[in-house]
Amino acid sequence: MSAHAAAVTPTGIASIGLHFPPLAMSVEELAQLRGEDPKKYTLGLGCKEMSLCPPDYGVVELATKAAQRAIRRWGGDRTRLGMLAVGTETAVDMSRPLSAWVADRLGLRGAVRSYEVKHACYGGTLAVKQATEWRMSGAAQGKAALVIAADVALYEQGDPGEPTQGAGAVAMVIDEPNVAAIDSMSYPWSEPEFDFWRPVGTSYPLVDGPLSLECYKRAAENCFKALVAKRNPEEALSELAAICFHVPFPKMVKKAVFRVGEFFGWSPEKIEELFRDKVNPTMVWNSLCGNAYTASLWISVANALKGLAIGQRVAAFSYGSGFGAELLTLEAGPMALAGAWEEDIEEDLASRQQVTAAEYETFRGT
């Protein structure tokens, strides 16, 4: 393949598969258990339900199921998969990558680059970027990549983050941009901070809530500033059909949107309109899932892409504590309109079991 051919290799999302685990609990149920006003969770945080994994079900099962759905929908020859990259912060082992567990269940072996990517919630986006750049460089030699973002987010019982917890997985085959082309130009921003971290040997994350919110908002401001550059902000953002964010919880996203709008000098009314029309609709599935860390942004992106006409554009803001962030843009392809992956969510929501407070306490070990 010539250097010129490599530079113009059509690359993007060829198929999407999603998976939510088989259990869920309403945040109202949790509020009753914790003696809190339910509105603190529903209105204060913007949450509705938490996806939960039973004891015998975890990140490997989530990632594998999403991958199976993406591969089936892709319909390509599995021998064309030359890369398997899994973004996660739910590590199964400190050495063996999560991709090895998934590859074993999928029967992928041989000439495949297989590895795990870690950077808190930003890991899935880094895996997507690596896969797209691998193809665009020509190094893929025509092969496709399977990228998975999968996580189980659990907090210590009674922790302020407990109502935001969740679990889920998104798998994407990076190949021909049938669902969406991914622009090679993106806008990163990073600063080393201890806003959210989990030391080796600890079961739950440590969080500096105010710092984490400030880092998230600052990253959004700088990434959108780079995207807009010297253009009129209103004109630049009006070209986007949807604006997706990493969703720790919906109200955190709204705070970041207001930070961006205030930076551009917009009125509160104009910022609210932007949030209502282009951001809030993308978080419908997130509110029914809870924070799924690396998968969170891509659940929102999958929601935003369904139903779009060819050429409509979407922005995707990724954030991972520590911290690193990146803003990507995607352009809908011919298969976006049908949004076939919506059936994954419909199937999982229809089949999952609602957990009571007593059942929740039992499987959390209390």
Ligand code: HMG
Second form
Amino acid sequence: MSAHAAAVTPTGIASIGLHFPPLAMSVEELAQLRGEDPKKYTLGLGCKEMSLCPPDYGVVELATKAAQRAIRRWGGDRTRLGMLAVGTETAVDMSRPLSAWVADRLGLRGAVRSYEVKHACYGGTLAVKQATEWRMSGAAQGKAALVIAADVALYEQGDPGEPTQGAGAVAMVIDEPNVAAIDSMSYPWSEPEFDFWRPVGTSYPLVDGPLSLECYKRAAENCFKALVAKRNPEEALSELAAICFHVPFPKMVKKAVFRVGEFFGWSPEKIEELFRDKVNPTMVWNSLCGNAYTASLWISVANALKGLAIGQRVAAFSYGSGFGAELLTLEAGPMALAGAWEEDIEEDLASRQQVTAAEYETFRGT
Ligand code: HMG
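Can I get the form predicted in complex with the named molecule as well, since the one above is the form predicted alone?
Up next: the whole complex, starting with the chain shown before.
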């Protein structure tokens, strides 16, 4: 294949599978347990429910279920899967990649490049970019990639981050762009910082909360600045049907939208309108799930893509602490309109159980 032919290989999301774990707790319940005003969590942070995993359920189960759903929906020949990349920060081993556990459950072996990607919440996006570039380079020789973003986000009990907890997984087959094409051009920004990190051997992250908020906003400002470049910002953003963000908690996203809008010199009313029309609607599933780290952005993207007509465009801002960020753009394909993956969320929400504060304390081990 010539370099020119490789560059035009049609590439994007061919199918999506999602999975939320079987338990959840409202943030009001947590507020009661921690002696906080529930409005701090609901209005102050914008949170609603936290997805939780029971003791015998974890990132392997989350990733596998999402992958099974994505593969079934794709309907392709499994021997065409030449890459399995799992973005996660819920590593189960320091050496063996999470992809090996998932491949085992899926029965995937052979001529497959199988690996784990780590960069905090940005890992899933990096896996998507690698899979896309692998196909576009021609190295894939027409094969498809299975990309999974899966995490269980838990903070130490009583940590300010506790109400933002969550868990979930998104799997995507990267192949023909039937759901959405992913533009090869994207807009990265990174700066080495200690905003959120988890030293080797520790169970919970360490967080500099105010710094993490500032890093996220700075990254968003720089990525959107690069996207708009010399164009009129209003015109550039009006081409987007939806703008998705990594969602550590919904209020963070609103703060970032304001930072970007202020950078463009917009009035508060104009920024509020952008947030209301193009950003807030994409976070419906996130607010029922909590922060699912690598999966959070892609849960929002999956929500935004469902119902779109061919050619409608979406932006996706990925942020991972440490920090690295990247703004991607996608264009809806013929299968976006039906949004078949919505049934995954409906099924998981219908079957999940709400836990009480007492039950939560029991399985967190107090
Ligand atoms: P905190 O310090 O407890 O909260 O933790 P606060 O005191 O800053 O209050 C939060 C908001 O609630 C404020 O609103 C208060 O005014 C309001 P704001 O002024 O910011 O708009 N508030 C109330 N509102 C109504 N009624 C009340 C009330 N009381 C207060 N009664 C913090 C907040 C975000 C720091 C904490 O949750 C945290 O540490 N979270 C984890 C870190 C995080 O999510 N950072 C976000 C950016 S970094 C990121 O996205 C990466 C990440 O996903 C990890 C990765 O990449 O792997 C985290």
